[in-house]
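Next comes just one chain, in structure tokens: the form predicted in complex with its partner chain.
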Amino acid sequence: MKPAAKPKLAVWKFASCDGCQLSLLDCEDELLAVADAVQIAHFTEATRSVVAGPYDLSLVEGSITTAADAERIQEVRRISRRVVTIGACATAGGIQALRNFRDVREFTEHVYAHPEFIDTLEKSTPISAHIRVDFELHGCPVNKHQLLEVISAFLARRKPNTPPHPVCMECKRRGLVCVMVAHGTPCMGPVTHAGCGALCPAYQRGCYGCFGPKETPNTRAFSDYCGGAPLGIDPGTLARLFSTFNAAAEPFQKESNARKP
């Protein structure tokens, strides 16, 4: 008897730094998991030999920052049963979103010796402000457990464990000492899309943010409480923490406009 067709993946790069298809490369062990469960069609990242559409998940990389590239997006979604979003970039428009908020003209004329052979749009947008997208996965880079979980997930057609909630509930359930509370140190976790697995308090840092905002996050207050005496962060501080890899997911972007000094 003929095996039934395995599913085909596909991995598709825009406005990126590569990282979060490197999540995947990086799964080392489960990587060979992952080849017997579905067909590798299209990763250029890992191989040059490609294999035509449809596919059955495409995985995209990366935010939307040229004309042409909003053009190959509707054809990924063409050719593709589920598309699913991998990192910062993709679901929220990534670091490059800052351009959003500034002359993007400027920026070029700073980077580049020849400006005037960029051609970019004046915004770096996600995935889903383009097409319609089946499911976001979040993180700067992603998890690979999480990626794992995801296509997991999708090849037995349920829904996926990612939950919403905040970065703390991984801090606490994996016993760690609060960083806020015990040194001072401003920690995003408590506005922040759980993911990483309290991946920097575990080395007493502050969570960046990396996931971007939690379900229903309070930035607000958390910044009203960092600006105030046991921490004193200074404004503009503040409203840096919220300009990076999720600068443009909606809630972060508006606290730190609301703090810029």
Partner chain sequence: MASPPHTTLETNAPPGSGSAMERLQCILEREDFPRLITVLQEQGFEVIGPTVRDGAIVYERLETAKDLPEGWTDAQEAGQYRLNKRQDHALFGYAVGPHSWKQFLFPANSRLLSLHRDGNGFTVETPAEPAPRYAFIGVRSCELRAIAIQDKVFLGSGAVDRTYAERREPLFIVALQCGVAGGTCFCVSMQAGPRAETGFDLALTEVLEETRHYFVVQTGSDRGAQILAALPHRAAFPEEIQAARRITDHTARTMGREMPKADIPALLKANYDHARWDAVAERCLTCANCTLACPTCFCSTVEDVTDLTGNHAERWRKWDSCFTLSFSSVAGGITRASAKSRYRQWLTHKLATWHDQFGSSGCVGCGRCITWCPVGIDITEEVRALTQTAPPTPPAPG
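Here, rigid core means the biggest group of C-alpha atoms that superpose within 1.5 Å across both forms. In this text the structure is predicted, and so the values were computed from the model without any measurement. Positions refer to the first chain, counted from 1. First, how it differs from the form predicted alone.
- Put the two forms on the same core and the Cα of residue 183 is off by 2 Å or more between these two forms.
Return the form predicted alone of this protein as a structure block, the form predicted in complex with its partner chain having already been given.
The next block holds one chain only.
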């Protein structure tokens, strides 16, 4: 009797820095267990060997910024039973989504000697704007332990167990003093998804919102607090706080637009 075939895992790259793919490679010993449980069929960051689809699980890093990628992601969806987007670029357009607030031609004219050669879309959009996505894993980059949990969950056909609470919970668990209350430092922790282990607050720095909006974030109340005493943050700065790694995430983009002077 032949042994059951291993599920096929594929990892795809679109417009991104490769950091989330490297998070998977950084798993080291845990990656050996993943490789033993699945067939890594398509992962150009790790190997040139490619096994044809269909694939049981596809991990997608990066946003859609070109017409060619908009077509390619449709093909990825067609040959994948499950699609999970990983990282801020794939889930919210990434740092490159800052182009969405301006005319993209202005950026290309300042950066490239021959901007007429640049073929790009007006906006950088998350994968979910183009295809149906089965799960979104936030982070810039993603938390490798959460990534392993998501892979394990989909292989076991169960819901991934990733924390829905904000970064503030991680601060409390680490016994950290709130930088916003104690020092008046702007911090996105109250509206940001947990997953980083409160890295920045641990060094007396405010959260930058790398993991995107938490579930049902009250961005308006957060902005009202930051704009009042004692912080007194001006509307322009508030708008910029929401326009970083996850600029195209709906709750952050909406609040950024609302706070622009």
